[in-house]
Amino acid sequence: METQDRLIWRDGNFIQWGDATVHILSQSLQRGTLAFDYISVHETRQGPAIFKLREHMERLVATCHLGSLPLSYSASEMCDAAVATVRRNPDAKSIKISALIPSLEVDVIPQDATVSVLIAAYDGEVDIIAKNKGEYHRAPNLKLFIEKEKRNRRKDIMPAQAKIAANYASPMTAKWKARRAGYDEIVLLDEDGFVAEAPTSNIFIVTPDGTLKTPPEHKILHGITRASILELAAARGIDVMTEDLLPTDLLSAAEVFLTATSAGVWPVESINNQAIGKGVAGEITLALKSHLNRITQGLDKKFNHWLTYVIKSAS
């Protein structure tokens, strides 16, 4: 399908794609109010299933509470109008939602607090990387960087559960620098010197032992592929744990991965130029990746209701 195409849901109508646009003083685009959610699309014999679509609808609605975003739409309704976005984007392996405020504003506080919410269904490598000037960087396995200056979202300014717009530019400037020095990802800690999260990921590690380890909810972002692998690791019979973890956790555990809706399972090679493990994806971590891929083409019958899958209009 070609990118001009496709089909954004605004507000319970369709609109082209070039026409989900804002205006550059909108409240949203000047205060960093977006709040939003990414969503993945996978195929199946059965056709295109949205993985945890209800999840991360509830999960928006949240954000939404969070960020004292009056939205009108209900998980419910956004459900049914993201299945119908991807029904209208054959092709599709991404949803982004976006729920922002439009009017234009002169202060902090909107005027018109009307809150929008936005559907794109898309293929994110030939809608959006193909399309951007400079190269996109890759990595099959990660090397992180624990920084230690710039520090996780904090409750008493925006909580970490929060996925605003605003939440995400600190970390980016972090995560800018220390791709220049080579790195692939970071590592964020909080105000108390504890392991976090990445911009965009939670971490995992499995101890010497074979437990998994992962920092607590109440700190973090409540990633969706997250709650995933902790109910899948638990169902094949691993010891899970969550619970503080040092930075010299990580750089003496036997494996770490990254879980994130764009990528899954992540694994880390290595932290601050130190080899985690042997230097490559560990056993736990690469069962977990296969299990987690099996679960989304639809193949375990066990884990089929994480999957919605859209049927294909008649037409």
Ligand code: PMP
The other form holds:
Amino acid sequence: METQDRLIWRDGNFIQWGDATVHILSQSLQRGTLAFDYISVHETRQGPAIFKLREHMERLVATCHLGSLPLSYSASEMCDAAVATVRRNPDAKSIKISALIPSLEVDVIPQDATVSVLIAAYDGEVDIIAKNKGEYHRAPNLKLFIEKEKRNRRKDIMPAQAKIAANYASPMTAKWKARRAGYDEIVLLDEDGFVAEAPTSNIFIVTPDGTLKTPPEHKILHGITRASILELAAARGIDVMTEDLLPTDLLSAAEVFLTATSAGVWPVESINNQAIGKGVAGEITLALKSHLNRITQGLDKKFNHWLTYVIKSAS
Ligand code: PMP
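Switch from the form predicted alone, shown above, to the form predicted together with the named molecule and output its structure.
Following is the full complex, with the preceding chain placed first.
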């Protein structure tokens, strides 16, 4: 499908890809109040399948609540809309749902607080990366940098649980700086110096005795892949703990990996230029990565309820 032929759901109707725009003076663009979520679509033998659709839509509802955005759709309505959007956009690999205030503003408080919802289903590589000149950086195993100057968002400003545009401005500048210094990704600390998360992923370590550990929920975005890995690891008989971690816990770990919808399980090979374990993807990391891949391909019946199959419409 050609990019310009893709259809984007906007408030109950489908519009052309090129028409999904907002005015430069819109409230969400000027003040960072866009709430969003990113969902993956996988090719399976039974057709396209959306990973943990309901959980993502519930997180969007929670984000709108934290950001005081008066959303007028329920999670169920947005699930139905997402399925319809995937059906209209063959070969889509990603769904991005955005809830924003499009009205023009002169104050931080919108005059017209009507929230508009848009759902795009697309293939990031074909529709976006291939059409942009810039190089897209994606390492198979990550060189991580522990960012100490910029802390993870403070809960008295906008909680880390909100997936809202404003929360990404500070991590973006820190990640950009680290990228220029030769790292792939950064890990952010909380205000007390404990490990929080990466700009768009959660972090796990495997201790030398084989325990899987990840920071607790109150300081991070509630990653859907993180919750999936916690459940999966427990089902595989791995000891799992959520607890505060120090940067030194990362450096002395046997394995470290990140999790995100966009990347699944992402092995870390070094932190601050120091090798983690043998400096390659660890055994437990790879086992969880391939198990999650099997699930998203619809090949593990026990976890089939994590997928929403999109039955193609008869044409
Ligand atoms: N933390 C942040 C700040 C994120 O933006 C993301 C990406 N949504 C994650 C963690 C990982 O969450 P998920 O597994 O739901 O993609």
